[in-house]
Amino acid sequence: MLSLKEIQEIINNAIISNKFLNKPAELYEPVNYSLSSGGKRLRPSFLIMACDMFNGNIQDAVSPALAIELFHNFTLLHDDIMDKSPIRRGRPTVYKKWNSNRAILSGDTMFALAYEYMLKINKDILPDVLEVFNKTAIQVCEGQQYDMNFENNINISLENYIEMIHLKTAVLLAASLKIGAIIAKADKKDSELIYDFGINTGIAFQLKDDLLDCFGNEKKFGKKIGNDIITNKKTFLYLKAFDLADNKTSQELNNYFNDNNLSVDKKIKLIKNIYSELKVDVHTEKTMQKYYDKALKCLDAINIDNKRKAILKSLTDKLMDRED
């Protein structure tokens, strides 16, 4: 079994050896810039890890892993434009460094390149892999649309939010694992189980991100705490607070979120105080753990030796306990 470090080295080497030096340079510079910005490389790592877990040929998984990373970064390029995000991984986002038109076009190119690399897999499994990949690509776009809908929709339930992050975040993690299993020719039941593991883990991860954005350690988190509060983003914490609050507290929350005269620091402090009084952080942690427990049941049911599952479980345990 490969270690996480060895898997990440495989992915990084694949990215370095597949630099896009095509012309026009203006189209491909943002592609290379995006891929070189680092990040956890979690999705391609999951793909290779799943392939290795089921005794597959790692070399067969490299191009699909690169395809997943290209697709993921394509979504980030477009998301940053829609969300007006100036910074990504500590660097200017592509549309800020260049402009929106170049970011859109380069993102579209990354989407096409993702398919080009996915098509390099063995032809006998190509239909099964493309079925997963196509479905996932559509679902991620559906999730992003729901996320944008939430900006102007005041009637959002916690169930609506879970479904949105299921689509926007969890399905790509799950698809990465399932594609790795398909490449290794795992049986259908085990492929579905590792997909369900990815879905529930992905939801838990996003809830962890929501929690860290508000209650994380700023030095460890690497960015200002409370960005979701500043931008009035309807996260799990936001929705749970209104779900738990009485009429008076709901009105206070609503006033704080909509008061443009409050300083950033005061707004964060006032809303965090209410979150703490309502124990929103505790409720978020319980929900997060509920989904991770469901994920671990799926992993436990996979019909292979537990030793072969250990690296995947160790990685997801660390991500659940992370502070950044």
The other form holds:
Protein chains: 2
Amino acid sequence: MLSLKEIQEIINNAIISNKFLNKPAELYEPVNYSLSSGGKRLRPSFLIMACDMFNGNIQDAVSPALAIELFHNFTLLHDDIMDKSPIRRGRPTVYKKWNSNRAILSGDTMFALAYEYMLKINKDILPDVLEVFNKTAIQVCEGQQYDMNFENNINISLENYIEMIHLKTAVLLAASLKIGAIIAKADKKDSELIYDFGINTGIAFQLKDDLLDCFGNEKKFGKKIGNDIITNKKTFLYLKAFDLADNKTSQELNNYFNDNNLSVDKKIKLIKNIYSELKVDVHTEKTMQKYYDKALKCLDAINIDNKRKAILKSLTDKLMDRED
Amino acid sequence: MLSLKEIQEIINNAIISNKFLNKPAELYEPVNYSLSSGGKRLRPSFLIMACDMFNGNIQDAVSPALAIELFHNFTLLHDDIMDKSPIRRGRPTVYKKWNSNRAILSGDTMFALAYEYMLKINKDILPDVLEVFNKTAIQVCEGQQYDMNFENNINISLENYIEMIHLKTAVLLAASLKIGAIIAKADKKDSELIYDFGINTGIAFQLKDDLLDCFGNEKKFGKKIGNDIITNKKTFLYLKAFDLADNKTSQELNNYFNDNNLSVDKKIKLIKNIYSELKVDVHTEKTMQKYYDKALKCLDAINIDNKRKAILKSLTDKLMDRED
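Pass me the form predicted in complex with a further copy of the same chain as well; I've looked at the form predicted on its own already.
Next comes the full complex, this chain leading.
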């Protein structure tokens, strides 16, 4: 079986040898820029790893892995316009570096290119793979819309939040694993189990992100702690805090979130203090662990030798323990 | 064989019975709004017409026809943001009625929905159909990028312009016809011929649009004549005029196009006068007819009874003679 390092090498080599030199350059330049900006390559790694786990032919998984990475980067290009995010992976986002029109159209092209790479798959499994991929694409759009709705919605439950991150984040991770399994002609039940592993892991990962943004170690995290607090983002921590707080504390939280006279550092400190008093971090950690435990049960139930699951499990364990 | 009216009824019924009532409503509202706004439904009509022409089962063509209409409307949603177009088919465009974010994300969803409807096709022809569809999607993005490039580019040849409208407009019309032919299991050579018919007809249609915008009868055209002149759009007429003009006339044209003190009506009148002196309308008409003649030769070469081609030909004849 391949090591994580070998898998990432396969992906990076595929990206380098699939540079888009087509014309017009204005359209393909942002595609190459976006793909070359690195990132964890988690989704394509998941796809190849699942294929390898079920003893599939790795060569059959490379184009679909590229397809998943193209799709993921397409969503980032468009999300960054919608969320007005100026920086991604330490570099200007596409709409900032060029403009919104370039980011819209290059994003659209990446979406179409994702299908082009997915179509390189063996014809006999094409309908199954495309069904998963296409349903996922629609769900990711739905998740992004819910996320945008949350900005102006004051009545969001923790369940609403979990459903949003399920759609926006978890389904693509799950689909990557399932497509890898389908390519390897895994048993149908096992393909569903690895999908469910992906869903629960994906939710746990997002809760980890929410936690790190607030309670991470600034040096290890590598970026400013408290960004979600500054932008009043309705994360799991935010919603859990209001869920746990009595009337007085809720009022206090509201005041701090809406006080434009507070300095950034002061705002973060005051809100983090309340989060700590309410044990929001402990609660979030507990929920996160609950989802990861559910994920591991799914992995456990997959009907193959446990040794074959070890690389995937060691990667997700590492991501659950990460500090950045 | 079905009449044009019957085909349009099939399409309209399919659109009505495929309303998207999924959640979140914020995402699907613009999809329904866009699909319900009418238009000529030319692309899905072409698809069904081609299927019928080659004696295919019409029921197999309905979902792909919807897919093509969804794809076309997706491109309109995004193009309208990029081109800052406030009105389409007499109603506010999606980004004007809601906002850019809604138009970006609903557009993305329509693109994914287009694939969903295309996937309903019989499995045996799925790879062939998706190959055509996907290649077309990429080409349409390339065409839109060229169109945007032209705004800031002063060295555009007539050949560049034809290549741009080939990509932006003609390939989708051609793909609609070819997909209809594939569904009907038409001979491979005939599928290529109907594709080429679509390309040449599509280019001719765009030249007709360019002509009508400048030389149409305002009452019959139903909208303001000279819009392309006011917005300095580099249409076939614009490029042909500079191609034909001597130095003095080129200078004159440049002055009028860039004179912000001219009233709208005066600007149109002065430029149209030069166009008429240069016989730009006659030249455009001639080029348009050249492409349509090429199209008809392709149609003629298709190896089926001429009677089966009559409905398609009568539709394209009508569109070539249209005054609106």
